[in-house]
Structures are given as C-alpha cells and as structure tokens.
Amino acid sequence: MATGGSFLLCPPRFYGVEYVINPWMEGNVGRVDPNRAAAQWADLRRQLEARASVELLEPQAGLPDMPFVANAGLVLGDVFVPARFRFAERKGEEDHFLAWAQRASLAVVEPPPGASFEGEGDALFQPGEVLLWAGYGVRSSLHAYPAIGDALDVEIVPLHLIDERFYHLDTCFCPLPGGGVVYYPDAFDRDSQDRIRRRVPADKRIEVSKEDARGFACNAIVAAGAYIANHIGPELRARLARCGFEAIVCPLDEFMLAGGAAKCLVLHTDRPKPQRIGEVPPSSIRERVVELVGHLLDSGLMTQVLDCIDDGGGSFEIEDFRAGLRHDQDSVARVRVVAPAAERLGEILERLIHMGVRVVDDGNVEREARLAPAPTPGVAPDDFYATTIFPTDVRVAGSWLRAEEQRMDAVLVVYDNNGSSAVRCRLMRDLDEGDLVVCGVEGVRTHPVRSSPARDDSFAFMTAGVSSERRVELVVERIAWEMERIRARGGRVVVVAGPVVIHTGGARYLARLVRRGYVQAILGGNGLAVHDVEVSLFGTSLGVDLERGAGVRGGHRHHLRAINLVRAHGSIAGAVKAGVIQSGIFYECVRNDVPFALAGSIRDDGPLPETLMDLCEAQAEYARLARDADMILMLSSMLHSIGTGNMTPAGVRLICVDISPAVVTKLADRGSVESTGIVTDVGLFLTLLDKSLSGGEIVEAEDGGSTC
C-alpha cells in the first residue's frame, strides 16, 4: 500500500524544447530526445508509484512545457491556488490545470489581480508545520504571497532568488518531514539565508554543493522516506541517510535540457491541512506606491529604478504608466514595491527617494514627513533620513520646503523661521537635543541632477557598471558555468590575450582551457606568443622567472632566442612537432588544432613568422576567428579588445577583464547589454577560471605544479 501521499503527473507526449525562458534552454532548443525522455520519465512514475498514488494530466499539443506540473498551483486540504504565468508561453497551460482543479472538486482561490504565481514551484510546504516557503524575484511574485497566506491561514516566510539559473524555489530547495530542508544557499540573498537559518536548526540544514546543485539534487521528491533526485552526490546521499532517508537517483538529464527535473514533474495533491497552535503570525510582507516622473525611458530612469528594487530584496508591479507623447513631455509612472519586512521596505525607498521617486499612498495622496526629536546632543533617532548631494525637499504642514544648505551623509532639521517651517541639512555632531529630525522617507522628495541619459545618478556605492569591490569569485564561477554550457553544446569562446596574461603566470590556466575544449580561437598579438613560448623554453617572461619572481643572468635574451629559434623552425606548428616547444598556450593550440591570429604592431621584436604585419589582413583575420563566437574573454588587451568588440555583433557575450578600470569601463561603454566587466589581475582571474571549471578541486600544472 502505498503511503507517501497522491501526486499528478503529465506525460511529456509533446515535450520538448521550442522556446529560451530560462538559462537552462539557452541552446538547446530542438535537441530533446523525445524517446529517451519518455523512458525517463516512465522510470521517475515507477519509482514513484512504489511509494505514492498517481493521477496523470492529459498533455496538449502546443504545450511542450505541461509536464512540468509543479508550476500549476498549489493545493493545500481541498483549496488549489492556480498558477498565473509570468511568460506568455505558458499561459496556454492555466485553463487545463484549473479544469483538472474543478473536476477534483478543489475550492479555486485566484492569486491577487496582476501578479504572477507559479504554484509549487515557488511555494513550498514544510511538512506538517502551517508555513509555506514563498520563493520569488524570477518567477512568482512577492505581491501574491499575502493574499495565498491569508486564504489558506499559513505563515509565509518569503525567500528571494538571485541567481536565474535557479529561477523556481524547488530548483535550490526541498522541505524535509521533521522539520529539516536541503538547499543551496548562493541561490538566495543574505537576508533569505538568514531566514533559513532562523527557521531550520543546523542539525536540520542540509547545504549542498555547487556540484549537486547544478545537478538539480535539491529538486526532489520526497515520499515514504525516499527522497528521489536527478543527482545525488556522495556527501549529500551521507547526510539523507543519517536524517532516515533513501536517496534515489533517477536520470533526468533531458528534462534538464529545459530546466527541470524530478520536483518540476510532480504535484503534490493531497496535502492536509496541518493542526494550527495558536494564532498564524501575520505577515512581515510590507508594500507601497511610488511615482516617477521625468524622461524616464531615454534617461533609463525606469530601469534604474527597478533594478533597485530588485536588487534591495524586493518586488514590484508596475500599475500605471504614461508615455509623454512628445521629447518635451514627462513620462509618468505608479510602481508598487513590495518587500519582505518593513525595514527592507524602508532601505529600498530611502534608495528610491534618492534616485528622486516619490512615496504617495493608493490614493496618490503624498504624506508628511515623519519628524522625532534629537533624544541627546549630537545623537539622531535610529531611522533618521540620511541626506544625499542632491537638492532635497521635505513635506511639512502640506507644503513642500527646499532643504537648506544641502550636502551629503546629513541629517534634516525642521525648525521655526520667523513663524514659519523651513529645513537644514546638519551634521549629526551638531544636532541639538530636542531638535526635529526628518525620519524614514514619507515626504522627503529629491531632484537628481542627470548630466547624461545613460549614467545612472542614482547615489549609492558601488553602483557603476564596472567595480573593483564586488566578488570576483562570484562573476567567474557565473562565467564558468556559461563556458561549460557553451562547450556542451559545441559553442565558441574566443579569448583575446594580451602578454599580462603570460607575465602574471596566467599562461598554464590559459593553455588547460585549450586543452581541456573550452577555447575555440586565440587573438593577441606577437608579444602574447612570444613570451608563451619563452616560458615555455626557460621559464622566464621578459626574463623574469616566474616561479621564484626575479629576474636571471641572461634572461634579457631569452625572448629573442624564442623568436630564433621559432623562425628557425618556419613556424610556432614547425617548433612544436620538432619537439622544440613542449608547452604552453601556442603548443595547446598546435596540438588541439585550435585557430590563432597574431596582430603586429610596430613596436615587434621578430616578429614570429605567424605575425600578420599587415594591418587590414589582421583585421580581417581576427574577424573570421570571432564571427559566431558565443563569448568573448578579453583578458587585459586594450586595443586587441577594442579593435575585436568593433567587429563583434550585439548578442556576442563579452568578458573582459583588466586591472586597470579604464580600460574596463571603455569596453563596457561599447553599449552591449551582454557585457562584463572585472577589474582584477588576468593571473587571479584565470586561477579562478580553472577552479571552477575544475569542480573546485587541485588540478596539477603541466610543470608539476598545481592550480589552487
């Protein structure tokens, strides 16, 4: 007798991949095996039925994503909240699903008007506990979860999700009977882990690798103490069994192909309503309305805006917008920000204030300020305004009053003038007790000064395109991700090089990558080549050993007797099938047939016989090699990167990395949306590449080194 519950299946008659909404279909459009996904998916129903009942959905033609039925809602006792797609290739799927609902004769309770919701895909049960897990930032959004709460009298205990390869919550996170849950904590922001960790007590915690995630092992179905999952690996199957429970891995790799795994197969349909103790805490979910008005498309003010909300763990519904219907004419727009709690609501204004938004109530009737006094000399009240550069206006008595001597990293004082209000920026050492301070944002209104349509004045650090201070770790594991799917898929990555690349030991990580598939061409110029084969032949660059970091006797020569000895042989193929050549980046190349183009320039020692010193077959030679490339790695060379972003096409993925910012930002500014980039040493951020392409692991050098 089965006891692990009912689930609905649909059988992926029509499936297959026909259209990119995820990162995981970019590329594999038209390449699922219809039969062997049918075996797979015949396999995940007989593990399933061996522990639970099953109900299956009929599939429809023109819906090739149905049988991923997670997304149809969530039922909870015998009330089902129906899914309202964000992406209108989906949409097709509601009126089935809710027919299914009606004909079980389940209690439909629509999502609020407006938002998306992607049923259990992103709300997820803790077994036996009246708390529903609320993912949202991709799909669904934080604006339907209050309403759901309140109809089915559950705690919603919302989880932001930043990273779009794991764009539903059951992708990273899969609630545990007793009170434990599996996931991966770099799928969500800080604020989210931390409400996992406040919720789930360490013994209860599985976290997974970034193997297993990848893997989809967090999307499992859990029934009769099985937990079945595309991947499992070792550490994560140790961890299951101590907790009670068989790991079962069932294959799903062309469900994969769009996205989807074990979990994304299944709806859970019999859910009971657990026994509630006590009163269900209301919800911390908080909201309100701002206007925008100004030149908001051709400023990107629009976009700013929404990003930031994104950004500060938030969501938003836009509710009205008005073109201006000539250049001279605002645009006008109403947004509602939702956000998890009431302080993250209040970061996220105070940053949208500064970008000159205005808070107004449903009724776009605008507030007051909210004035507290100063509780002692020098101190303000904890949510005091913090000023900006920026002209600033503050609502007092129904009248909008222009701060006075207006500066940064300040507070506002409002005080007696003659009889009448008026407002000064001072510095929170000279505040006086007893003086009224400006507090949260209600009626505080500011006026950024934009000097160009796409420079974003919104204030807050770190908000350039290109910045030393983010986590390089973070954007390199994201673009090893990207070079492992561009592989698979028999993709281009063509790298442009500078000989920074070679003098700051990048050279080995570099040469694995060719080695290894993930380079389809090489750009640089006869400096990159010559001091790959220098190192190769003495271990030095420009004469530097770079294993001990000083210079030799001698070592001045060593880059001509390279160029000697290549010319000697009639070519760099020539010196390496002699045997001359051993290593290295060119040698990878030679070996593993991958094209390169060298550039000269007139400042060439040689230069080497592939040196093309014709400046117009150069061009035309690096054009070819970057024609249908699917990313380009500019790895510190300014104008062999330059001169191949001119030639590149919009859609082409450009990662260029630098120490330098300028050279960064002049590449960023070429206007792709599809652009990166990383101010750091090339040497660093090849390392890194290779750790990740490497799972993490010490790989060994083809000098007896190691990577890591």
The other form holds:
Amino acid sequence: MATGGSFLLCPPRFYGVEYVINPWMEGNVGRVDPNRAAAQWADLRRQLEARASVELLEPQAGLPDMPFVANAGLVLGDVFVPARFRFAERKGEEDHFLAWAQRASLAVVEPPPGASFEGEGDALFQPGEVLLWAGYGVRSSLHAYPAIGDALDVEIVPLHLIDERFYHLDTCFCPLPGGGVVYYPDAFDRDSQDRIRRRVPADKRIEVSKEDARGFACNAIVAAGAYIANHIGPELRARLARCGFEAIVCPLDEFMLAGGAAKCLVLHTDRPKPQRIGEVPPSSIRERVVELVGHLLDSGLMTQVLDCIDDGGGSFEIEDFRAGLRHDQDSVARVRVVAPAAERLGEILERLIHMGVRVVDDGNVEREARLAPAPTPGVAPDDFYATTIFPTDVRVAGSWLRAEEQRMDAVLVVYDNNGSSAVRCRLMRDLDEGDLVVCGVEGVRTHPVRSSPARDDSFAFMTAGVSSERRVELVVERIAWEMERIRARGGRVVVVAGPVVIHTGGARYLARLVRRGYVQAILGGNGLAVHDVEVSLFGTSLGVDLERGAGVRGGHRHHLRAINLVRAHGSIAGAVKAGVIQSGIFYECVRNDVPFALAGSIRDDGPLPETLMDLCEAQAEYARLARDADMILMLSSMLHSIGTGNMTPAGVRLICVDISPAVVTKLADRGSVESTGIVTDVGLFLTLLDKSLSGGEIVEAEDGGSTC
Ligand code: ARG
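Now that the form predicted alone has been shown, please provide the structure of the form predicted in complex with arginine.
The next block holds the full complex; its first chain is the one shown before.
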C-alpha cells in the first residue's frame, strides 16, 4: 500500500553516538544499544511500509548519523537540494546522498556558497502549498534560503530557532496536510511565532506542551492519515484526532540519544510540485556585508557583534577574518549579516553601527545617508537614526561630516551652514518641520571609544561587589589628583547629586569642594536643595539629626519649614543674602557664583522657587551646565545621572558613586575608558575626597560660612 507517498530510509547498522554536535548527545557517547536501535528502527519501518512506499539507502561505516536521512537534502518534484552540513562530523555523508539523488535522476541544485543547509531537517513544505518553512539559527544558514526559494519557485517563511535543544526545525515543527501545523512555540523567537500565527489560523495551530516537545512529539512522519512519533501526550492525541489524524507512537529512545526520532529517520522523496496560483511573493530575506576593525578578539567585540546579529533574529557568515598578529595591530573582519526581513536587518545594522561596525558594499562604494524631512514640528520621520554618545559621521554629498553637539537619543539633522552642509544632533521635540533628518543606517558611522579590559579598572573594581575600603581610597586619591589638575587649568567639574549625599553627612564636604573652587556646576533635584537647607537651618535631614543619627521631635516638619523659609525670601539666594542660610552646598554656590539646576518631579514638596517643574526646561538647563564638562561626578542619584549621561558625549570623565552595585553598573557602563564606578557610601566617598584634596588630613568642615 503506497497512498502515503515515498520515503527514503537508511538502516542503522553503523548508528551510534560517537561525538557531540547537539545537546542531546552530551553524555551519550558509546551508550547506544545497537540491537535495541535496530529493533526500534525496524518497527518504524514496518509502520511506514503499511502506509507508504519505502526505499533503502546503504549505510556506511564511520558515518554514525547517516540513518538521520532527513538531513540528506530536500526534494521537490524532480529537483534535489543536497545538504551542506554545518559540522565536519557529518560532511562525509554528503557524497552518499548526492550519489543517491543522481541514481534517482533528480536535478541537483546546490545551496549557495558559504551557506550551510541541513535538508528536510530544517526545511519543511506545507503540504499542498507553495510554502517552505525555513528553520535557521542553529544548523542551516538563513542566507541559504532565498536561492532555494528561487530554484524551487516556492515562498520562504523564515523561522528562527532559539533553543539549542530544538536545533533542527523538524524537532519542534510539523506541517500537516490540510493547512495545519503542530509546533512548540518556545523553540522560536517572537517574530517567528508571529509569522506562524499569521500564516496558520488558530483552529489549525496545535501548540504542544513542554513535555510533548521534549519527547519529540513534533518530530513526526505524516503519511496516509497517520501521525507517527516517538511520544504523543493525551492532549495532542485528542487534538490530532479532531483534525482527523490517527496518532501512532513508535518508541525511538535509542535514537533520542543522538537527538533524533521518527521524522529525522526519513526523507520524503516524492513530493509533487503543488499547483501555483499567481506569483510567488519575493523573499523577504535581506542581507548586507559589514566590516569591523580593531582589537576584535581581546576586546570581545567580535563576540558582541555576532551575538547582536543572533539576538536580532538574523544570521551571519564570516566572509573574511584577518587577525592582527602583534599587540598593536588591528584585526579586520567582514561579516555577511542576513535577516528575515528588511526591517529586522535595519534594526540589527543600527545596533552594529553603534558598536562602530561599518556597512560596506561590494566594491567598497560608500553610500550616502538617506535624508527625509520632519513631517511636523517635533516629529521625526518614521525610520530616523537614533544617536549614541559616540562621535558620529554622516555621509553627505561624497564626504563624511562629523556631527556636532553629540549626545545620545537624538536624531541627526543635516543643515545648511553658509552654503555647505553640516550635521548636528537634535532632540526630536526640537525639530522644525522640514528639517532634514538622517534615516536608516546608510551613510552613518560611529567611533566608539572602547576600554581595553586591561586598562579599565572600574569593572575589575566592581566585580568584588562592594569595593574594599583600601581600593576606594586609592581610586579616590586618583580622582582628587585629576580634580586638582582640572582646577589648575580652569576646567569644569560638574556634580550630579541626590539627597543621599545630605542624608549620609556628605553635604559639608561637598560644600567645601564648592568653596575651594573644585566644582563648577551642581545638578540635582528639589530634594537635594531642600535637605541641604534643612541641615543648615536645623541640623537635620528629613527630620534625622545628622550628628546623632536619630529622629528629633517635630523633625518631620523641618523640611517643610525649610521650603517655607526659602519661599518667604523668594529664592535660596534671597535667603542667603538675608543671612537666614549660613552654610551648606547651596550657600556656597550662591556665595561663589557656582550655578546649579534643580529638576522637579511628581513627588516634590514645595517646590523651592528655583526648582524647574517644566522638565523640558530642566533638561535644557542641565545640558547647558553640563556642556564642556571635563569631569562629571555622579553621586547617588540614578535618574539625574542617567539624564546627564544621555546628554554627554563620550570622552567626558565620569565618576559614578552609589551604594548599589546595580546602579553603578548601569551608570558606568558606557563601554568606554572614561568612566569609573565606585560602590560605596557616598558620604564616605566625599569624606575621603575631601581628605585627599586637603593633603591627607581629615578636616572637620566648618559649618560656618566663610568664603575663600
Ligand atoms: N545527531 C544528529 C545531528 O545532530 C541528529 C540529526 C537529527 N535529524 C533531524 N532531522 N532532526 O545532526
């Protein structure tokens, strides 16, 4: 009886687990019981012969995976696309499969050069449709498929496999006659799950449980109304029955040891070409070639780039790699980036460009940046390029222009500067209608400043979790030295501080830094100033006596009284001039003409008259004060520090101090040499900084208000 089609099988005479190329094989080398394997395989063969015609391929000694003949290639009509295995261990099988195809008089269409392709293990037709589900991400390359789609004249739907245990598409996906599919959603990335849902109506999508998936329930042979698999749970069995399929369990645990089961052991050889109605839609798969230059291996950049492509749902092929042989030599790599759709490719390339990767075209022609006008004031065109903190060039009229006012999370605007083009970063909200905004990734390159692991002490410093006291002292001493030099050359140190600075007793030390000319601007929120004034008026911070560390009676009103007093004098400066405030950070700011900006928030009491409750205004004021900073000290204020970091180009020295390692990591991780993270109490940090700047003496800061 042969109503169920024709299948090729290969007896498991030389089958075994002799190496490990998938997670199922781990720990199983040499553990196959050949007799049991032979019996299980014979059982499968009998089940199949009752429903379809079976052809046998001679097994070969030394090729233990050859019985998994699904990986031989892909047959449609009289065309055969042979496999090109990813791993050397299976390459020896290729010639035998090719010889079989030639004996069967099939026309052989090779997969494109450089691509790996593991046949019907990864490429599964939807029966009766002109649709090929194309698995990639572990074994087969995404870029194998456009050519295969063209050669077979079928539509390709790429499916990205993201769990190494489901390394071939047929381990987690089985198309059914009648338009249905059985599949395990977790084996695929979100986009691929969406693609399946868009293609297959809900009543025809059978999603299997984790338990079924792990028993290879999706790895099924469908023939003459039967669904044959190693394991089929009761729920799946019921769903299949409702769709008119008879579930047949054929135990194949000896083959599971190598990561294969029913479907892996057969190749469908008589799949007729379906009737095509209309044109096959062109493939959505897109690719570009990128080039990376630098210390690709020791900086970890190569790994980061490949991970980024993979995480973005794409696949890659390294076309060329020239390693720098000496320490001072760069390595160069050319990588082909392939993505399931143009949109995804754009996203991946944008992230790669942020890492300093360049898009190169064949023949190295540099493409111009694509510009589109802002459609309305404050709105960018849809596919705007978003900036980073790194120096960025844009290709306009044949030359690369360096963007001005570099900052993060802005767009690039090309404008006319006295007859020649120039580029600058602008916030979206500041766009005028018609501003020419750079869109997509063509003609954009960045120059990330990277830390070499050996040179950057901040991460080594933080791996210990909490930095040890001695280490803190050493780092603080170096920061003090840098601050001395900045002051001596008339540079700018900007301090971003949170109210914790006051609560931990750091105010007097920060005030001394201001007084002694080490600080050129202070950025904070309402709370910082409120508590600073509260300390100077009442000696408490949020009602807690800073000397004794205990709450004082009526203390809960102190911060409100502080606000009230300042409001009564119109401003902090007013209160200082009236002699009401006689010490503290903001006292010193007023006395020494050090500007500050206080950004408001929803939780602010008061606010103080100086607090900017319009946040766009506050951002602009921060940006104005942070501009041209030589060093930014970020003291225990995550939000204000992130805000400041976003508006600061790479190259500015950043010191981030917080008691929480997570906050320090978040702030200090700008991928650049210039940031140092210090996990410690900010009050302690300021004490040590003050000590270093005072020649090693801990100076009891005078609370009184002398100016220097
Ligand atoms: N050990 C084989 C491999 O890792 C198993 C192949 C299973 N075949 C399949 N179509 N899923 O390549």
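Numbering follows the first chain given and starts at 1. Basically, rigid core = biggest C-alpha set you can superpose within 1.5 Å across the two forms. Nothing here was measured: the structure is a model prediction, and the numbers come from that model.
A displacement of 2 angstroms or greater separates the C-alpha positions of residue 610 between the two forms, with the rigid core held in common. Once the cores line up, the CA of residue 621 ends up 2 angstroms or more apart between the two forms.
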